[in-house]
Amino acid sequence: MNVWLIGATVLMGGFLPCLLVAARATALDALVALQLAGSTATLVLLLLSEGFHRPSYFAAPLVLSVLSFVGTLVIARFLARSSR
């Protein structure tokens, strides 16, 4: 086990607060928790790909970073339309 895998394991603990906020907070706060979880997942995948020394694994976090941002925008638009 190297420092990259330890960092990814520690960073995975950041999903628990995001899950709690997403489950118990208002819709806008849950959206922020979703965005934070997407950013955290991207960082965890980057650390795992570096920890396993697999350059081909770097594609997944790069795609996830773009898709999580776009998904958050879609959900924000949905929430704006439903609040009217």
The other form holds:
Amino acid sequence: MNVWLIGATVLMGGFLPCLLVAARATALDALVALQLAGSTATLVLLLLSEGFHRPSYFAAPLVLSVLSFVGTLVIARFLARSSR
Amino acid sequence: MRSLALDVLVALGVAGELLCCLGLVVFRNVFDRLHYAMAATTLPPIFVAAAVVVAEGRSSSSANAIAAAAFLFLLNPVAAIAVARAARAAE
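Form predicted in complex with the partner chain structure, per the form predicted on its own context:
Up next: the whole complex, starting with the chain shown before.
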């Protein structure tokens, strides 16, 4: 166990508030929670990659940081169009 | 000294991100929540990337960590604007 794995484990606790908001609030609030969960997951993967000392694992947070943005953008456009 | 710097940087990154997650629950309005979702993509990723750079020095791991933090920092405001416009249209 090192500081990276401890940090990743503690940071996973941040998914609970995001899950709470995503489950109980409106669709747009849930989208904001999803966006925050995406950036939190990127940091968790960064910490885990360094904690396991595997340079090849760093591709996962890199890809997630871009794809979470794309997903949020697509859903936001969909919600904007469906609310008109 | 170096391990102390690592511990401090990782702790700051994790604490900052958790603080933003709590802010998501505390506030009720979608626009207020957006502030916290965006704050989570500014300093915390920079602290975690800095910790990786301190640990790995000049390496592919450092480059990947810096790139991931940069993507979070640069792309998420665009997504936030799209969400805010959708929220505005829904009002």
